[in-house]
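Just one chain is shown here, as structure tokens, and it is the form predicted on its own.
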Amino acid sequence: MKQVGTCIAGAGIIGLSLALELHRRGRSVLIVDQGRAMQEASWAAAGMLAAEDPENPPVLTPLSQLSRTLYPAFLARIESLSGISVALRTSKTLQQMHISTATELSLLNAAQLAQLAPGLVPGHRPWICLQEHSLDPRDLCQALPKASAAVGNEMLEYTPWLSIESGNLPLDGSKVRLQTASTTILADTFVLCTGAWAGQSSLLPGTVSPVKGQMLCIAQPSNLDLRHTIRTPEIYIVPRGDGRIILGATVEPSGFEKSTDEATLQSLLNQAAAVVPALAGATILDSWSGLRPGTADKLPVLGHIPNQPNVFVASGHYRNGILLAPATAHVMAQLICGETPSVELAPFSPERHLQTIESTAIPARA
């Protein structure tokens, strides 16, 4: 049997960021994952820190802004612990807006667009410039597990958990008992951070579901000087600053299937070329898909799981897991340690989904 302060299920960016923050607060942490650390949505993401994206739900703004504030110290700590630098690759995003949502924003004129992104075709919709960074999540995939290990957090990869009990356990009192195929884990608290798989758990059935996104990596053409992220309602184009450009991403509610198909990938390239014609015929370097953890209202699920003493959840971050990791770790650690979170968590409460499930359940026949 293993005994620990907090057991975290899920070794993606949310789970490992929380593990680092809890360790900083003096908690012992054990992370379990059914696969390899940082190899699902964290690995597949584009890495845009889109705190000011007008397409985000407004209620997400305080958490997004907190995370943006925390990011410099977050990356500095990871580098100091792991010895691996996670660089910010871009510092601006040019976003094409739906006309109906652009009336109160500072719009770019044609000359400004041409200066910021030579070769961009403006189209008929307005553009704005956001002071928004991006990073390569593959850098975090190398650095974050090493940072967590460096502080002494234990991690069990390829270890799915089979059952969980919480509350007034015989012999163990107010603990959480987690059973895997190889061991029993006794923890003071448990946190569900399994991303797209969180809704498969009996703790939160159906609350989070996978939303597939197919993506491309292409070589930047020699005649194109692209330094800023470009985002439209149909496509995003993220330069890495090293000769690679990321194109994404589809939105497909296709279960846990992660294949890619040539026609969809070609459509992504065509959409990118419609915005930046120099990308037409660009060399494809790689393609992949990932599973975003989606919820019905596109908001994360953060908080204590009702009727489960000492059991918490941090999942459902949809398109913003990379952005929201530092803030999620911060507020969840505050909650677990009995403090008042820096951001109001009521909009993200697990209860909102559980109430929906109960209200739509088919009543038993009399």
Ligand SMILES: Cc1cc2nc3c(=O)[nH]c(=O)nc-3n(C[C@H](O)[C@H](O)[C@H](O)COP(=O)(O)OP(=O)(O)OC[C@H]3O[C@@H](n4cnc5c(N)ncnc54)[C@H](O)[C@@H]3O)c2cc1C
Second form
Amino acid sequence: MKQVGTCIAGAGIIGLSLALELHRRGRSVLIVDQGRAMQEASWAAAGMLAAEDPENPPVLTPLSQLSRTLYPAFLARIESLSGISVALRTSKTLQQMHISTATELSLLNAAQLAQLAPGLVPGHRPWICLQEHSLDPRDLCQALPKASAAVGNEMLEYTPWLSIESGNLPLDGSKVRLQTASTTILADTFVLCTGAWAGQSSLLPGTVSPVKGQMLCIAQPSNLDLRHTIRTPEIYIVPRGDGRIILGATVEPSGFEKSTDEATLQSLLNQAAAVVPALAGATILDSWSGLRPGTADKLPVLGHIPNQPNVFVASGHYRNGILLAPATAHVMAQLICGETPSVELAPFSPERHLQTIESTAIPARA
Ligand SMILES: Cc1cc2nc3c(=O)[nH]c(=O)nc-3n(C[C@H](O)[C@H](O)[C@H](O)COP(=O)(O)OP(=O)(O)OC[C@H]3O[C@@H](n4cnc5c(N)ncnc54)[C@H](O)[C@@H]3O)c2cc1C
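Instead of the form predicted on its own shown above, give the structure for the form predicted together with this ligand, please.
Expanding to the full complex; the earlier chain stays at the top.
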């Protein structure tokens, strides 16, 4: 039996960022993960902090902008707690637009494009330049679990949660009782941060589902000076600044399988070479896939779960969870601690998807 202030299920970037933020507010935190920390979507991501992407749903803007503001302090804290550097790898993104979405934007001319990205073939669609950073999520995979442990947060890996009870329970003053295979956890609050798996839970059946992305890592050709991220409607090309370039990504409603296939990876390389011909035939260093937590409206699910006192969710970050982690941690910690969140959370409410559930004993699997 364990007793704790807040129990978080899911040790991806969302769960671990929230754990750090709750610790800052004086909460004791226990995180459970069905596998190892930071080995799912947060490991697979490209790491673009695409707060300004005009293709993002407009309602996401306040949360994106808050995250963008919080990012420097977020990284500085993780670095100082973990002793591991998490560098920003790029500081600009050249984005090719669908013509229909480009009318209000300041477009680059051919000379500007050639200067920013020598070797890029502009094609027939317009380009814009965004002041957007990227990082390598693998740096965070090293640093974030260490930072969480450094503040004293406890973590149980290979420990899926099995069921939860909340409400009027005779529980030694605790409000939530969580069951794993090996222990009972009594907590004041529980937060579901299980990414693509959140919709598997009976707390939020079907709200979040996996969307697979296949990715490729290639060696930067010696004749190519690529310093900025390049994003088109078909492909993104993210230089890491150390000789590696990431190409991504497919968008495949997939179930939970994470295979990659040669034909798809080759087509990613071909699409990249259509934009930057020097990439044709580049050496492939690695490939992988990950499961984005997708929702029907492409917005995260943040807030209190209806009919479940003291039970919250922060999942469904789809293509922007690396960007949105600091803001999600900030507003969720405010909500859990009884403060008014600094961003309006109504658009992200779990209620927009849910049929309510009456029972108090909720199994983890729907
Ligand atoms: C190919 C790809 C590219 C991407 N590129 C970007 C990008 O450039 N920029 C960006 O901002 N975002 C990007 N994303 C999206 C981003 O990776 C995700 O939105 C983000 O990582 C979600 O974080 P999370 O913590 O919610 O989920 P995850 O990192 O998946 O973590 C969820 C955790 O929950 C655990 N879990 C599941 N079920 C249970 C259970 N029953 N009990 C206990 N634990 C459980 C899992 O083991 C996992 O560790 C990309 C994603 C993919 C797949």
